[in-house]
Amino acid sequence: MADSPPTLDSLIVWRSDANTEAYEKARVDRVFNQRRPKRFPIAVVEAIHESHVVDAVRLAIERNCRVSVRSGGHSWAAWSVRDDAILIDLGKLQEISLDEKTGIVKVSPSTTGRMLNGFLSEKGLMFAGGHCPDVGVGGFLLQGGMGWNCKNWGWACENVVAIDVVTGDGRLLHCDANQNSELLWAARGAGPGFPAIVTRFYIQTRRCYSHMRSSAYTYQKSEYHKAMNWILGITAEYDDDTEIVVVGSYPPGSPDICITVLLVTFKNSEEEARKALQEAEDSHPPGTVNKWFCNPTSLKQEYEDQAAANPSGYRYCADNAYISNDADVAETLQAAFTTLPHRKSFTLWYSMAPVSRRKLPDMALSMQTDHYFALYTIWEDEKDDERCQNWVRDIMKDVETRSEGAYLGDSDFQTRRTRFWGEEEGKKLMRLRRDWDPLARICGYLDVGDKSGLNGLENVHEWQVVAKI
């Protein structure tokens, strides 16, 4: 007979009872961003079993308070930390199991991409999850999942075939195409406003690739336009197993910002990899300050590189936009790529074509263009908070008027309003929130003052609203 899980009482840290150190550890210890929020849950439940999630929701019902949820703790705005709520931390709720006949893996929300692919690689499989190794699949998938080679393979959430959830009234439900399908629809792109708590994802995996290779071309920032316009001209019809990104950053040892075009291809032979990367090698402009062609790499190596670019223990401010397809992309993003406020910070353009040009499956995720752009502003000292955050705001004031909307995962609803879904999908999502959680038991989108509640987000461009006033 299996041991019974511990009681909820043994897993809960009350703000009113615990010492300050224990409460603070429970409140923010797994929050990645060191720019800590000044918000204080009434309690934190460190769930280790699905039943603890159910019990925590029922406790919140008894106390007439809300619940918030932490999967990986990687959201830049620390959405899980909410005033006067019971925070359900899923960090110790751990499950990975594979149906080898179907290739469907069952996984708990706090499981990171590195953990999941470490498990799957031994089975000859992979999951095109988040690039940062320590991002939990829960937040990543609910936001849509801009994962490995998203430009060609599609959004990670498209591979979610079912979920298990706890609803705001304390019910445990299975959701798939045949039952509770509205919640599965919402789980593919609702983000932190999903009107239930996911305890398990059922994800379709894909085969591993034996030959991952990368090429990179680095230019001085004075060559920004040359580099950006070159890569913009070849990405939409590039090889369908190759992802392409442009990064503005301070490379190690460099006194100034550089522009790096990076291509990573997933193939099963050296010949295939070289063929995929050859077009960029043959067409790249002269003048590189550093370059490599078809170097061996792996998910393990790429995770290590991403971890170095997104170090723990730092302060972060992020924002992003889908740049309109008819915009002058290079001109629109010039200041963002060439005026970074701190040596740790970087700017990213991620090619989304051709997946951005197809009709999406019927799901909440419904915002995309050919061009994804994001700012990852990273610094060490609290005294730089205002300067770094103001730089982000100033950049976005110019960029947002040439955008269609933004990706939930790199957004902060407290600082800027924009669109995150298509018009009809946004309306449907807000209706489903009201239908499935009419008392707004589960904390939704954290806007200014945490006031949105049951209404959710307006799904409008703030700059257009202000212009009409």
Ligand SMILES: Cc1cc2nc3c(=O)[nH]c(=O)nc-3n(C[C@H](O)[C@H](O)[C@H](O)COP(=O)(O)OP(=O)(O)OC[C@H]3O[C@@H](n4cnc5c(N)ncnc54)[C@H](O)[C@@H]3O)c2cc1C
Second form
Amino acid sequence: MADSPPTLDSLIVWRSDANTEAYEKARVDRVFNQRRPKRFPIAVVEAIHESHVVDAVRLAIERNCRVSVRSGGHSWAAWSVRDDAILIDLGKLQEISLDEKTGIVKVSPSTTGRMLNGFLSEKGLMFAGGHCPDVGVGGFLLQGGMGWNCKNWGWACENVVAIDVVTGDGRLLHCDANQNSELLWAARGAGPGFPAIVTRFYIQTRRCYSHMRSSAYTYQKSEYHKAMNWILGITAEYDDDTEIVVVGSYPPGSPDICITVLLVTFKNSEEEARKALQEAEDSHPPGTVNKWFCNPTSLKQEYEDQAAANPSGYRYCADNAYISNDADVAETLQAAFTTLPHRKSFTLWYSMAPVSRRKLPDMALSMQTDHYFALYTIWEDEKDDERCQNWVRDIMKDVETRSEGAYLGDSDFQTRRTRFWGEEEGKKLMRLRRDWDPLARICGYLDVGDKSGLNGLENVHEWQVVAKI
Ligand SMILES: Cc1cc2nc3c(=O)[nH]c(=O)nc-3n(C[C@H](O)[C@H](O)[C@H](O)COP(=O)(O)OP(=O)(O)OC[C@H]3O[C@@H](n4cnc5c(N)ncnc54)[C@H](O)[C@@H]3O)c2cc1C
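To test you: the structure above is the form predicted alone. What is the structure of the form predicted in complex with the named molecule?
Up next: the whole complex, starting with the chain shown before.
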């Protein structure tokens, strides 16, 4: 006979009972950002079985409090940590299994991209998940998921074929195209306002590639316009299996900021990879301070590079925007790329075309342009908090006027209002939230003072709101 799961009581850390160390560990140990929130749940449940999620929601109903959810703990703004809520931490709820016939993998939300691809690679498959190895699929997929080669292969959430959820009134439901399909619609782009708790994702995988290769072209920041305008000119028509990114950063040992154009291609032979990368090699402007062409790489290697660029144990502040297709992109982003406030910080432009020109499937995710831009401000010392956060605020104040909106995944609703969905999709999402969680049991979007509750987000630009006042 299978062992029955431990009782909920044995998995709860109550703020009122636990010693400070145990409570703090449960509250924030699994939060990636060291800029710890001053918010305090009444309890943390470390669920190891789906039934614990149901029990935790029922407990919240009894206590008349909210629940918050943590999967991988990588939300920049630590959305899982909420005042007076029961935090359901899914870190110990672990499941991965593959249906070899369909290529659909069932995973628990705290599974990381690295864990999932480690499992799939042995079977010749991959999932185009987040670039950083330790992001949980839970938060990542709910926001849409800008995964590997998103510009061509599309949003990671497009591969979610079903989910299992626990609703705000404690029901366990399966959701797919035929049953509870509204929740599947919302799960593909609602982000932290999803009106239920996902306990399992069913994801369509793709075959893996035997020859991953990369090329890079690094320029001094004085060559920023030259480098940026070059890549902007070739990106939309570029090879289908190649992702393209421009990074502004301080490379190791460099006294100044440099601009690096990086191309990563997913192919099945060296010849195909060379062919894909040749166009950039032939057309890149002269004057590189460093470059490589068609170097072998792998998901493992790329994960290591990403982990090094986003080290754990640091303080972070991220923000982002989809720059309008008709904007002068290089001009709009110049200050962001050339004035970083800290050596560890970096700025990124990520090509989204041609996917951005394609009609998206019917799902909550509905905001995109050809140009994704994000700031990842990283520092170690609390004394730099204000300076680094002000830099982000000042850059975004200017950039947002030439943007269509932003991506939930790199946003903080406490610092800036903007548009996250198309007009109709935003309205539908807020209606579904009211229908599926009418008592706002699940915490939802963390805005200033955590007040948004059932209303959700306005889905308007900051300056539109400010102009009305
Ligand atoms: C270093 C780093 C690299 C990143 N790289 C990428 C990238 O390449 N592409 C990209 O798209 N994003 C990226 N992100 C953003 C990332 O996808 C989001 O921060 C995402 O929220 C992280 O998911 P998580 O499960 O780890 O986070 P968590 O903090 O655990 O979850 C965030 C919130 O999502 C909701 N949520 C999570 N799980 C569930 C669930 N099971 N049921 C209901 N609601 C849930 C909750 O509101 C929760 O508070 C990156 C973030 C970091 C820190």
